[in-house]
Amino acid sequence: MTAAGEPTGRELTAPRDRERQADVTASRSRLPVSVVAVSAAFGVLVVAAAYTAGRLGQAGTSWADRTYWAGQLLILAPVAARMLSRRSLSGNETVTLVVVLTVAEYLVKVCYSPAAFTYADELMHWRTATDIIQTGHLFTPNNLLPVSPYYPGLEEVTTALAAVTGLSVYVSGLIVAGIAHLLFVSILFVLFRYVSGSHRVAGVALLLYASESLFSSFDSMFVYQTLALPFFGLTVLATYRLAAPRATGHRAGWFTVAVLSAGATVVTHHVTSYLLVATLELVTLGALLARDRRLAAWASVLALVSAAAFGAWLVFVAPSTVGYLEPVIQGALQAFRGLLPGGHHPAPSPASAANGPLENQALAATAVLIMSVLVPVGWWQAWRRYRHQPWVVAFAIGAVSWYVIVAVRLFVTNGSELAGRASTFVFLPAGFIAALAVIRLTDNSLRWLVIRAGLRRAPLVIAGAVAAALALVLNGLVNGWPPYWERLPGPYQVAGAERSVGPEQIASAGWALAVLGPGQRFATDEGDLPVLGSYGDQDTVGDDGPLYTSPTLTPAAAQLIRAQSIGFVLVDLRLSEMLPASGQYFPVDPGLGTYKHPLPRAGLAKFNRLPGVARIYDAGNIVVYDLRGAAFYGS
């Protein structure tokens, strides 16, 4: 080891030496990377065909679903087989496989909604970007996501691209999100390659990282975290380069990169900036345990710089962030207190009691078991070969978070959502440590088979490794986003997230903006809320269920209207025809997961009978009422 804790030349090349030794007993691959790329491209085409079938009304049919999964296997299986094969694989080929997987899955995401944003989170940021273009100013209020204008990094880049090229916000957003996602994955590959000294370890680590449930969805959406992640990764990578012995003469440049990247993270996404500080502190701890004073110093300095940057941004620009995050933090703290001995466990909500079909739950349990076995093996490998390497020590400590999110998923109310949100960052150390285990297990098995039985059974070992990797990645798709009830796009669904965004909803929202103006207080349901808040730029109310469920206007409902200053009610009559796909009709819904029948029609139509209430918009399924003339409104 060097004084700075960086591996010596022998340690850096050891994994590559082992790869070359194994290649002596293996011939050239019969699966060229070019064939893998062609297979992935064809897989995207097959998935797009399945999506088209869904739009034509075939969503939920067995053949359409099978077509979707066949396309995914065409993308994933060749990549996994080539990455895990012990046949020769160069660094360039490994990078190509990582890029093919990342780009293919991003294109699958784009094919789901190729004409406009439909994901609720993307609609929120589309609203902020549109406001910047229309007003020419930052920090324009966004009623749908009030904190979004105060972290305008994503929207600034997108609107700049739209202004220069003349492209729409949608197309510009797809370009920015896609490049940011690929850049983040590429930075991770470089970091893992530096830390491990092996492109194979880095490639397998990225394959496992792709199994986290948000990799193919939230981490590549048009949301502020997507752009913050490459800045996060670049700051961490710059920290590595600053502490490298050969960085002498280049440290000023790398320090500048680190500071600018940390600042860009802060102005782009709040949570990512906080986790950047936590990551740098984790690296500091790993450096101290490995007695690498140089890395400990640089990591701690950059942690302080990052903390100062987000502290200043909170105080002077975005103080409302505290109120926005407070309920989330309190909920998380309450959840963790429930894990402690003697802690109170809130009763699981009916909707969280079953996370989809039984086969989805079985796949999730299998994936948890695989990762839970791989991480301890990876710890053992890290202790044997890398215990003096500070970055591996830091990753080993960080991998403990894998078991934390497993406990949260199993024992905390709505734990699946909390664990899913955390997986983007948890899988960074856990994926790397698990990759060490995969390399160790496959190498040992192959070596034993070479000695005892030749290579006749070696393919079985690789097949097992590929099967395990596919189980992990498929679990990320099955139990990620979109949820199982809208795996394929299709006809309108009540409270169906993306399938609740359609021409009727967009038309009614556009009418509200054009006729009523922005910022009107609207009561609406779960499915119409993101469209009305984005396309309509209205101030929507989330806890308005009592207005829809009773056949008469109760005193409690009248009081709710006055307390919330609700001026308008949007009623979608299809709420009386379908059960909610997500288990809830309203964003804040006490009946979550308990509905056995659609809402009574009388509860939706009662506004026609209330004196002073005007029906100002009627498109058949969607009706808008003006409550401001009613006697109860100002009483």
Second form
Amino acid sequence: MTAAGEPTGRELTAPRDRERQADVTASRSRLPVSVVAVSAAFGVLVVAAAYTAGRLGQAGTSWADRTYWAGQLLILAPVAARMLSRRSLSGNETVTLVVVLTVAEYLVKVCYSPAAFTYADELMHWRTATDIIQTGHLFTPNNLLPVSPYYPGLEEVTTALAAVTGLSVYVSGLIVAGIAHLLFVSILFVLFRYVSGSHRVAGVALLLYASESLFSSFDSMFVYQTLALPFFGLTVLATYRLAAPRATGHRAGWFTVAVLSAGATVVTHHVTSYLLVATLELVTLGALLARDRRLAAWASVLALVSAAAFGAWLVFVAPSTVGYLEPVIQGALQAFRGLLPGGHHPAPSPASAANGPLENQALAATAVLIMSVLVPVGWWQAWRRYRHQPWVVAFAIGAVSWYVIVAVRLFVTNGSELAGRASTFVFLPAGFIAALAVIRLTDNSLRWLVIRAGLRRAPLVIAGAVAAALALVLNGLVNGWPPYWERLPGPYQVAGAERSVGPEQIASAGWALAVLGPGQRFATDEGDLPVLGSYGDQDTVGDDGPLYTSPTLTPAAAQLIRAQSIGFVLVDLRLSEMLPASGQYFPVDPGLGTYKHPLPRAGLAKFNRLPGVARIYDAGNIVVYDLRGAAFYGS
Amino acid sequence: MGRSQADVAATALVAVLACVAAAAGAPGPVMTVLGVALFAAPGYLLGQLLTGSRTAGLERVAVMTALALVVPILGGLLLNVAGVPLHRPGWLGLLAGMTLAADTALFARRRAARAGRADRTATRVPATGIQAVPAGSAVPGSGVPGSGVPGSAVPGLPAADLAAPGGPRPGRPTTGWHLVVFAVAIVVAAAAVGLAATGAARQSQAHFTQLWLSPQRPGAHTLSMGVTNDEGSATSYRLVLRRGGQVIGTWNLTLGDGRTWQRQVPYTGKQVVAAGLYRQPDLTHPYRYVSVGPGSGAGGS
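Rather than the form predicted on its own that you just supplied, could I have the structure of the form predicted in complex with its partner chain?
And the full complex, kicking off with our chain again.
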């Protein structure tokens, strides 16, 4: 065993030799990688056609939905089939398959909103980037996501690219997010390739990683985590390279790379930088268990460097991060306490649209079952063949987190969202360990079974593996983003996600910024909030439902206005015409998932009758009221 | 200057050209090409300086790309601390300065490495190919010391294997036929994005007109009144302004799509000022309505 965890001797070279032998002896595939690329490109085209149909009013039809999934299958099925096929696959071909999958899914994301950012989180970072361009300085307050300006890495890169090329923030952001996403996947491939010694294991691990629910959405959007991930990966890769026994004389360069990438992680995203430290500690633990002192030393040194960097950033630059993350952490801890014996279970959440249709839940259950079976098989494989390999030991320990997020998903209130957000990091070790299982199952055990049975069932076995992989990846798409109720772009939806971003919202927000100035305290609804906070740069209030639901201004609503210093109310009259697509009219909404009828019109129109309230803007559907002259505002 | 320094010269040229083009107000496409090249240059050079030829294929590209992204992040922080505005001159200065500095360092390192090789040749150190280069010394052409392991820093794996992630170990050359197929894939993917963009542009959206009447700050003695036409075509309106119920102004407006009409209206704060916008030919029902003033509510429907 080497210091870097690279296997020596019979124990690990044997499977690699077998793989290489299989590569040499296996016949060439009738499905060249170039054809897979064309299939994926046509898949993107079919998805784009489905999106266009949705925009032309067919978003609710089953044929448009089926067209979307046909396009996705054109992308996914050939990649999975070629990756899992036992026919010859070179390193370059494996890389190409991974790149084709990543790029195709990113283009699908681009096709969803090809003209401007529409996802709420993307709008938040668009605001920060726009502020940097307008002011020329970092750390300009962002009312929509106050912590964003203190982690400006994404916006710095985007504004720098926009400045030197003359491209718009949107186009620059698409380029930066796309490159960052592909870069992260590439770095993971290199790392998995080094650790396993097999490009096939690395490819399958990436295929499984692509099944995490945020792979095609949150990890490739214009959000800070997207850019932080490749720096996270590069720091870990540099750790591997630093610990290589023949790296003497090379280490200064790799150490510099590690420090620079760790620093960039810290400046770009808070959670990723914390998880970088945790990952390096996990590698240290794996190295200690495998008695690899050199790797343990380098990993712990880089963990200390990363911890010092984010500690300093937290104290001197971004102390508000604590307040931002505290509610999330407390909520998670409270939910976990509820799982313990004698713990208090929080009140169950009302039925939410996020729970999805039965078939989506069935697919999610299937995917959980597949991964839950694969991980123990991977552990067994790791124990048999890799137990002295520190990186595999670290991944095996990290893969335990898979069962933690399964428990969170099953038993914690709103656990699906928490589990989904964690899956970006949980699938790193879990995907690798599961890949060991997949390779074992498709190569050795099944080959043995086939030989023993005297049957030629290898194609069936491979088909089963491909079907399982497709179930995993499709689950990531079905239960990822966009939600099923906004799978296709289309006409305006009340309190939706990206379909709530329309010209009237953008025009109203632009008017608010131009006429009222930035930073006014605004009450608004779920669908209008991201637009008003980003394009309008207004300080929006999330828990303002009581202002809209009652036909009269109740004392509680007046108290809310005073307590929150709400100077303006944006009323979207369509709240009285449609049920909320997301299940909630307001960001903080006690009525989540319980609405049977749209909001009463009288609740929205009451501001016309309130003394001292000025109706200052009217665009038809959207009306803005100025509360600052009313008696209840200041009293 | 030998071939080994061609990249140094090219990146330096990109840095200079980008600055000159920006100063001269070059057309957008020119700035886009030069800007992308300038954006990538520091990453390439830092990658050469820090890891050199010890990485190959996909790993090398990944490291260089990541370093190219690191430069504006950490460099932007330094500019901000130094009080340099993060506008085009600041970013150009950072990227061009970083490129030229890295060029200088790489140039000097390669010259030193070449001189070292010449010394070893003069002292008749046997050169038996790349395996004879001791760890910690340079691989010819890389300019980076410590490249004693050709393509591999990790034992236990053949060098060819380690170069494999994206590297030159296909074992199966890409034929012209495959290249054509890949080109088709790129064209189809571009068509897909074009189709999506066209669909988004043609998506039927509800058309609307904006009317506003607002004090631009509390206690102001004027109101900003305006109309913006977003109906998708030229539209004719009648705008009626009332103070205390009395008509004080009427305007017949015809606005093209996307056009705005604005006025400042005196405002004392003692009387209700209201504006009704009628979309011609219907002069009976107000199309839009706004109202500012003390006393009773704003009105409207």
